[in-house]
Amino acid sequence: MEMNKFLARTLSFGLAVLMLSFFFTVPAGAALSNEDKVAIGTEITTIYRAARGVVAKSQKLINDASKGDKGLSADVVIAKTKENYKKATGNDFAMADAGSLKGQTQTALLDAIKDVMNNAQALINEKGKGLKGFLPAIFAKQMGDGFNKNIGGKAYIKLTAPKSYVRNRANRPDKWEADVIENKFKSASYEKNKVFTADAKHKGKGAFRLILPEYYKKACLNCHGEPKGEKDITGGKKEGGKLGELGGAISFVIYN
């Protein structure tokens, strides 16, 4: 009788361990609803865009050769990012639970912003130098690379654009992104600023994918506007983009 009780307890313990093991090895995106994934993707792309907006608005300051310290520390940029986030969403930025995927992605992106800005301080604050080359697209690429490293294979983000507008080959759209850009975002009937989502592979892995369209603003046209082919301040050729035209997209992935 005692042996039977011992076996029962052993089996119950073993089953509990097995269930816990399964719980902790389930992929990050597997237990999330589609609604959860859309919320996370929308949150992270909004923060990403908000941070890039800080650098975009600060270009004149960054390239001011007469000033040394520009006051654009990592803490200042993150504070301004949160201000932009509130303007875009109407809500104060709030960290989610640290154990949730939303909280992990928020932390990964904020840490990436900090690292990029800390590493760029010497360049940004170099007195006597005008154009620094610390452009919004450069910042966005470095921020995305940092996020992708920090999040440890659970998610992925990148800035992309229509193929004809991509300057950095690392930002070229993959097949899925290019299809959405050409056949959804460029369609006259597609709702402006609406994200597009789908379950589709990314780098050979099953994933939930979200992509946010972006449109040229007045400031963007200094480098990407008309006349097409003319050199901009960086030495690159202008694409001939027009105000309000689709100019890019932010692509986000949660792996299954």
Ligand code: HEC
Contents of the next structure:
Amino acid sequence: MEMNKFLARTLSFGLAVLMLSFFFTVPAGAALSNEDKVAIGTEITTIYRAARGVVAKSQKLINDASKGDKGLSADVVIAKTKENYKKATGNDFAMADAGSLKGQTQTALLDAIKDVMNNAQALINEKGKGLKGFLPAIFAKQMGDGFNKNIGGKAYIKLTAPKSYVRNRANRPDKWEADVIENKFKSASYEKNKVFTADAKHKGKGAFRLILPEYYKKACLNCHGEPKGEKDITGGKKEGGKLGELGGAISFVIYN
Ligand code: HEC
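Hand over the structure of the form predicted together with the ligand; the form predicted alone is what we had up.
Entire complex below, previous chain first.
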């Protein structure tokens, strides 16, 4: 073969490989249908709530000053999270294909839960200390931060609340979240518990966004209820919230 023909073939082969590799490295969210994205958002917010539920249900145990080891290791919390997941969905928790965005987000969230619980062991196992500040919302914030770090810019999760109710500034709703909370979730005609989804920017980037409303239950009102401004057991000020009122929202993002 002539040298320049050989070179031309090698080059065109190389170009084809390069083009193919571009094709296969499109961003994670771009190849997914809207239905796929809703399914991932539903899966991740369900695991997130299931894990937070474990901390909520263990609150008395966590705050028990007479006990040292609380038996709430990362493995125990993961196992109980999967139990809550089954209660919520009727299905056993199952890992998706590790190469899929669903599998990657599942792993990122489970790893975040493990990290938060491993880091919390010394705090929650301290004997002689009652209130430790290890609350569901604080656990949820740490779990979200861990997820956001682990998933490397492909997706994002955050616990937020109506602007007027936010205690931790890091949980403040962004413009899109505040708009959905005030104009959709708080509207009398909005169906309870219904997620809202849209293609909208997040932190300046094009994205699929999903947000899930949450309402105050009786147990929440010990801290978030009336009278407004009175101190709760954590030392924070009560919001004056009412039973069944919109108290928070879980916001989830998949970047385009
Ligand atoms: C023991 C008191 C206590 C109880 C009970 C409680 N919370 Fe909270 N909640 C807090 C505190 C304190 C924060 C602020 C956490 C932080 O600083 O990150 C908070 C934060 C939140 C946030 C995040 C937004 C923000 O204000 O920063 C939401 C949403 C929330 N709570 C909803 C609920 C709901 C819903 C329930 C009931 C299922 C509940 N809380 C029960 C004390 C409580």
